[in-house]
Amino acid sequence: MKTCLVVDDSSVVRKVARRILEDLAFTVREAADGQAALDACDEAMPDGILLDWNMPVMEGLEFLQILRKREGGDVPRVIFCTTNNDFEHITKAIEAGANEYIMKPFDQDILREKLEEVGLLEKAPAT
């Protein structure tokens, strides 16, 4: 079973993401900020990370920059999930090592598609 770390300061967003990911057969862990996410990665590096941009303590971009420099930090597939949708933010995220970028609010179909694109889920058969 694949693991996903959901990093967001909103408990509601973490809860929604957890439900979707568990329905997609992921084991889910949560962190409310970038520092807590780094601590979680030190305990066990996840297969995927759903990452918010704006958080207290440590923002998502800073977390990602630190993660990618750590041993094993190149492994997780990182999907930024944020309300920042301008070209500058998307470019910064991709340059820092994000694999994909989705806008809030998101639903199961959007998240599934991005997880498939980054290789964490097999593509659903066409119906």
The other form holds:
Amino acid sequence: MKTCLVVDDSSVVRKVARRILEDLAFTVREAADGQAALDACDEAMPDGILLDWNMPVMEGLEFLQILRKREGGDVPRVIFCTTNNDFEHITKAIEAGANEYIMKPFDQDILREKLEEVGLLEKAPAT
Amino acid sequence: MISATDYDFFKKFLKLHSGLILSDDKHYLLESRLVPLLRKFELPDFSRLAANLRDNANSVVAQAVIEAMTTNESLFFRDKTPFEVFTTVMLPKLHAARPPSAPLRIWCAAASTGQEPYSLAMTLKENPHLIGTRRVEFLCTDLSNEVLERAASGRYNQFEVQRGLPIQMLMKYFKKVDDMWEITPQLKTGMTFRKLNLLHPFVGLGQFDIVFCRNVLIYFDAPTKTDILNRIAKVTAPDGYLVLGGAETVMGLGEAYRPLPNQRGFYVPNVPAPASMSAAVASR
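Form predicted alone done; form predicted together with its partner chain now:
Next comes the full complex, and the chain you just saw is listed first.
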């Protein structure tokens, strides 16, 4: 079973993401900010990370920059998931090592397709 | 609620004007697609909408009903495989078979809001070695003017650009304009957008190397499907390709096409009759 760490300071967003991910057979863990996410990665490196940008304590971009320098930190597929929807933010995220980028609001289809895009999910059969 | 009489009327109306086959259990689909039109045209209920169509089958309302019922969900790189076969099989074969000066002609026969032709155009840009300097022309047709205008504009909302489009492609080929994402003008090079009903004759289209006709034949009954396939074959090069939706087939629909071995959804013309060949060449 694949694991996904949901990093978002909104418990509502974490709950929504958890429900979708569990429906897609992921084991889900949660973190409310970048520091808590680093701690969670120290415990066990997840297969995927759904990452908010603006959070207290440590924001998503800083978390990603630190993660990618750590041993084994290149493994998780990281999907940013944020209301920052301009070109500049997307560019920064990709340069920092994000694999995909979701502009909030998102739904089940978008999340599923992005997970397929980064190779965490098998592609759905042709419709 | 739609009454039985009105349901029957909508069913016949859609069959006649768009070829859409509505089975007897599609009340939910019909209602959910038509409710927004009641609001838009300020009609109190479905029976007034039906009455409106009975009075004038060619009105703006009638066109809106047809568009609402036949417009597909559309995403970028839908089903992925067609775009892989496009680069691994079709382009190499056709590029080798054509004289250098001949443009490659692609017909997107159900272009909808443009995600399919733009996905193909992006695929071409990503694989420049496959066709060198050869020109590529796209004819993008659809039943609906409204969706074609949106296709031609190349503008998509945030939701649409997140359906099927990898983030690197968004960054490379789109720019953000206010709340919308607009495709780069260079991807529109060689694209023509034109209203066309597949039930009507294909006049003045010329000959195509590849025809994409995905997820649209499902709306038609078998004789109509066969007729459309036969007419598409007549405007396709003898060594050209037809791409249907992954769940569609030409089985039992005449002799115009046979499947590409080991590739579900891809077809090549059976050797066409000489008459249609010369007609196709002449129209080029």
